[in-house]
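Have a look below at one chain only, the form predicted on its own, in structure tokens format.
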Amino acid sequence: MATPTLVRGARATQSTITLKIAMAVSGILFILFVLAHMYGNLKVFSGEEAFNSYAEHLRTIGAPIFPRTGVLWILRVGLIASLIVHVACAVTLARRAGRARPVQYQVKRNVNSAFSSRTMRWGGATILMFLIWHLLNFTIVKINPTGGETENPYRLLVDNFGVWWMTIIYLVAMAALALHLHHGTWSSLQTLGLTNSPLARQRAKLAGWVVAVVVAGGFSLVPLSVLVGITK
């Protein structure tokens, strides 16, 4: 009677694998695409022109074998997936983590855990409005606060972050962003089976930080120039 037993506990332990492995290669994917988005975004430092050149350039990648946004909208559906992915992965594993301990710890067993692991949820959460948000804001929709341009790239931008609360919006979003990154960077890699020595461990810690510092410290830079009126 115990073989059934240990045939089923044996796969639920290779499909929970399955499960982190498919998680972390999403989050990776994803952490490639807004380091692009990020560096793209820096584009407006470099002025009106040189900002819409670089926004023109992303809607005619490929062509003429490609339409127009062609091979843009393959990369955001590729996007899309990902995030299904990885949001369908972090809520089957949450339920089954849920199963298996239906009774909570009666004192809090997360009080020596980093903050950013902690918070990996509302996180998590708070990081898929702002991208709902953000989608309908700068790409589906467009939608300027001001009653300005909106086909316009850097007009659109510089309109919309000139608006003290979309910048609130944004810089929250952000910090929710460092934080999952930084989690998410070291347990992406943990999972992956790169953190198996002191030394790696270190490396994996350290590139959370760099890679949450950077990410969201360089999309911060764009709205705050805006506010404060470097950027116009």
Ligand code: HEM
Contents of the next structure:
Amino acid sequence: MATPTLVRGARATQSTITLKIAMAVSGILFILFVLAHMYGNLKVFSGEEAFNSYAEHLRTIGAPIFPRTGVLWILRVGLIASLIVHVACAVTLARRAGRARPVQYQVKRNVNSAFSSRTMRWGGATILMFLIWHLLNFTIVKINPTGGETENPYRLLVDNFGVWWMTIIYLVAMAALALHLHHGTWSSLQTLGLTNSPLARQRAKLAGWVVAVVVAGGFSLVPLSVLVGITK
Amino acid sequence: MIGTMNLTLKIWRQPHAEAQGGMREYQVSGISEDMSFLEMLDILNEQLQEQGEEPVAFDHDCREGICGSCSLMINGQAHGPEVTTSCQLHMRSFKDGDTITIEPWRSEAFPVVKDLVVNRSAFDRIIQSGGYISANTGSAPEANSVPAPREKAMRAFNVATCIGCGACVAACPNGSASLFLGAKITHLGELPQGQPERYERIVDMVAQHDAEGFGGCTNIGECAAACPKGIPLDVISQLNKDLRTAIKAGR
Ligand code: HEM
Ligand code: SF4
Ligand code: FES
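Can I get the form predicted together with the ligand as well, since the one above is the form predicted on its own?
And the full complex, kicking off with our chain again.
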């Protein structure tokens, strides 16, 4: 039981809401990132040459002012920092929520909440596992399950999605991402205090649907197009 | 009897705060659909008393939906299946032969005192830490001397209906009291009288909320669905917005 005394010298920055704001800001940075990343992936449909030159271009943004991969590394460091903040706050808040209800209900009905809102922690953990695999797969180790080329980004991608279980891993991850974004988009707007009326709340929830469908749907087009043989 | 029900009740029994509790099963019969839920529990208690058993302790006071003390988790829903308080819930919401599970609010900050009674003093301390305005006592000021814009006044009045029942905490999967906090913050923050202490208030009330052991909000929305007074989720947005403003002001 908490101590029945009044808190003295309270600071706004030490509150649970501050942790939530940190999650919302890092989450919105992720949304911007995944939108850009998804858009970039669609270059696959312009063919091997266009896709590979896009991948190369990512490494030469800002040249010659910045060294090769300089800007890319700035973005990467920013994303890694956001990831650390996002996950650290998620773990802190999840543990706090666990302590807030030490005895569970025998019967508990959830009557008015989205499935996505109640699966944020599991979904987040799924995305984190996928993220590690995905970076090993395409960036750090570059794993080609068919034993083919690894330095040609287009071939690496098409070869990967030629393998059925690889396609499944990616589609499941996109389903998890869609759920996370469905709730996360509206939740971040609410956490930032931007949904002060029923209309604003309705719009934020709609934005959650749009972001989830656009991001997860957009990403999924690539493995699906390999699956049905449009992209080879 | 025509129009009466026989029910099976599964109730959390716990002799005192430190005791180990458990679920017990009871049968009640001849329950009229016009009875309130608490009257149904009164019948059970009379029955238990006749049998020489300890009656079930549950909190209640006004029995008209305004005091907020009748905290009961009924079949997994705070205050049961209707949007109202347990005392204003009627047995017509149930049917003959039903099994009804009744539990206390489950929250680290609301320890069980006995059976279904929990201690909600944590809410009092949150109010004490900032849920007030400072005004000179003496003769009442002229009512129209401080004009309040209609929109703001309406919002303040609507959320001032919060009765501090704790259903929002009981329903929240995170055990957060953000809806209660948001109702108080919005109620006082929308009115001119609430302005001088506005940002001090939010920092102190949120800190007290956190210190009491309530969880953080993840905007799930079970609270607003359980609230007998229909406090909407946008008060939590207001809460977050005011805290953000307090951070910017260096508080
Ligand atoms: C890497 C692993 C990740 C974990 C462990 C994780 C976990 C979580 C958790 C537990 C929440 C809070 C749940 C809630 O507020 O209801 C959350 C919120 C959020 N997440 Fe993630 N997440 C991860 C990755 C991502 C990614 C990749 C994105 C975006 C593409 C993202 C976007 C968001 C957003 C926008 C929010 C809402 C913040 C708020 O409620 O204010 N997250 N995340
Ligand atoms: S916000 Fe609603 S549910 Fe929460 S304490 Fe107030 S009246 Fe009860
Ligand atoms: S007993 Fe007062 S609100 Fe139910």
